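Here we start with a single chain on its own, the form predicted on its own, put down as structure tokens.
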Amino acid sequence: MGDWITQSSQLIASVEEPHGAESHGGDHGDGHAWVSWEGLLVYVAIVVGTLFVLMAQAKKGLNNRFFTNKLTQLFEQVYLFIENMCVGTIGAHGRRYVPMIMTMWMLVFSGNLLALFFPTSPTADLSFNLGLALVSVAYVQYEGIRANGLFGHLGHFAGPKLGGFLALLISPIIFVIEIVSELMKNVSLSLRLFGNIDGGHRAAEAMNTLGAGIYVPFGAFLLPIKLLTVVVQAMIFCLLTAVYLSLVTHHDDDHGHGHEAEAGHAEVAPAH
């Protein structure tokens, strides 16, 4: 156990080494700490391990009537928040996507939160964020195919159904544009998260450098803003995933239920 802790400490300490120093010829020249691949794996292990421990503790507070554990109550509020996001964005069938969206929320939020206490974090690494984005977009494509069939999902990229000559001229152009747009979602999701979390580290480091002469950590004053960024970026990542799911799994019956409810209210109204 002691050897494992020592090795983990050495891997975390490797964050001070430039990322890919062998291939880039040494230091980047900006004084910014770059995590090695081994160090990134340790940070990911910290995030995942912490989540498993918290969920195990929260599970102990479950019973048939009410939740007795404060941690369990906290997880309940997170679940209700994600459920409301999915239902409000996707529709009534959005509840089936709550497990996936909540998993993404916990990973992104925990990774962002780790950035407040460590020199870097998984979400401050572009490769980790790109992996999350690829999983998110691939999951959206899978759900789109499951909801509409393979050809129905591909037809979604061709835009509205056109007839005659317009179908041969316009539809292929729209298809190509939509495919490129779908691929760019990976870039958008990953760069947005990376830029905000890594940018927060760089800003704090720059402000600490300004106060180094008088021993004042000016970067600490950014903590409230960074804490807000932790929540907002996790919410944006999950919300955009929910929006992408709503575009490919849209159910007309969701609106049908809404119209039936409105009609029911209209019928009851004269009785008053």
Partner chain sequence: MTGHIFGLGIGLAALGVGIGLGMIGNGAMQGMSRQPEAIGKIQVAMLIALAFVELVFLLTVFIVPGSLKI
The other form holds:
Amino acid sequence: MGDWITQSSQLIASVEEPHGAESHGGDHGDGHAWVSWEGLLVYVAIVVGTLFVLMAQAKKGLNNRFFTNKLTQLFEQVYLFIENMCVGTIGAHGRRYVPMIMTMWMLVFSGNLLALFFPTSPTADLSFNLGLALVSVAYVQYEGIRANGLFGHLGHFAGPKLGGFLALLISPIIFVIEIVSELMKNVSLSLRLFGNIDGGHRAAEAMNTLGAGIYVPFGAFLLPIKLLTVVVQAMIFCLLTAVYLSLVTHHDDDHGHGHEAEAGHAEVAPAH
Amino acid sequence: MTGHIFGLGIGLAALGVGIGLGMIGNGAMQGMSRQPEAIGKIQVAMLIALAFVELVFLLTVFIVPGSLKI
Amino acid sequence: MSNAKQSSGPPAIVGIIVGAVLMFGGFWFSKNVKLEFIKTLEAQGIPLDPGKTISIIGVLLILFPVIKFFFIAPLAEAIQNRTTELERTFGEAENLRAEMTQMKQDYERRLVQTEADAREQIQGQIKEAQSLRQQMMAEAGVKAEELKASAAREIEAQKQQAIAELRHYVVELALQATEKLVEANVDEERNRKLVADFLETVEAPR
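Now the other one: the form predicted together with the partner chain, given that the block above is the form predicted on its own.
Up next: the whole complex, starting with the chain shown before.
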């Protein structure tokens, strides 16, 4: 178990060829291998280290008047963009979620950028994306429970408040569907990011194979469209997180509805 | 043989998703040209819709091979 | 769920500790636990390693509070401070502008006042001059009337004198003519009286 540090020194190579148990057993792999735990560690370390170096540089330029440091201006633009997104999607209380969503944006964006120049990257790994999505959805649930209370939040899943017999019949079905849809949020968030970034790699590889006979790397011409994907996917990931947050917290304004949902749940509960 | 079917299926999925993406872009552009002041909101909604349509294709790509036992 | 109503999240140190535990737990999981359905998924072309996912969750739990306190909170504070500073500066500028507008209004009002004063004075002068002219014209008219009256009086006197002289000459002529005519030496005193009586009768119808 102690030799994973020595293993990690040959990670880039380990990506190129199948690596022990981590290599997948599919037929259509043709050399496309998945990075091991240590490899992912290195890529995450690259991303996080770069982020911290940039942030430390940008932190020097902070003052209360006017940011002259280019890096600080860049981070300020990112902050304002995320803040705009949060406030526009969630509402006035969305400013609270800016740090979390901005961290997410920076991680996803720098991971996607890394994918442009490296054979793989954190966001081209489904496990990383699934972790990110799980944290995102779990945070949404946590915020929902904090905003509406546990029963109020569960009452959200039961759909609209129905009266009498209908409630016993329909609300459990809606409840199950909503739970499944919550689980699917994880899958959709992670699979979307993974599919886009890894799909870019696959497309570049395929086009490189196409041009291998005449020594032209056609895959390199995909760079502009991949750059677009990088920006759009980072934005969509954060935007969807913000949308999910707004869905569970938008009853903050009128507490009356939250209590209604809670009452509705109280009727539904015996049906289970 | 299954490989050919797989390729055809992926192509069909791409066809449908392409039509869907095009329709979303069409609607968004018409909306934007009618109401240039609402471009920001329309763009956000359009991106969300694009993401969901795109997901259909990704699901096809990742689920179909397993169900076909390639 | 005891902190459901609490406004702040769980303390950051808990997140960091849990994150660290999850990180190494994920490493252990990745190396030692092989799940059956993961192999099925891999056969489908979906590469999933739950160990990596657990580790990433741990990393993220560490990263969120660290990045928040390391960078985003100072950045947000600086932006907030800058915004308030800008607002303050704008407020000051606004105040100065309001003051300037006030001063300009004062100045304009004073200008208008001065103009009105000047116009009033000019009007007064003109009126005074006109009244003076009227007065002078009236005086001149009076003087002219006086002169005319005195001239008329003089003419009247001259006329009376001329009439008296004329009468005298007429009497003389009549007397001489009568003397020549009668050629008699009559008493001059009686004659004169006679002529005077006659003249009285002549003058009466005039």
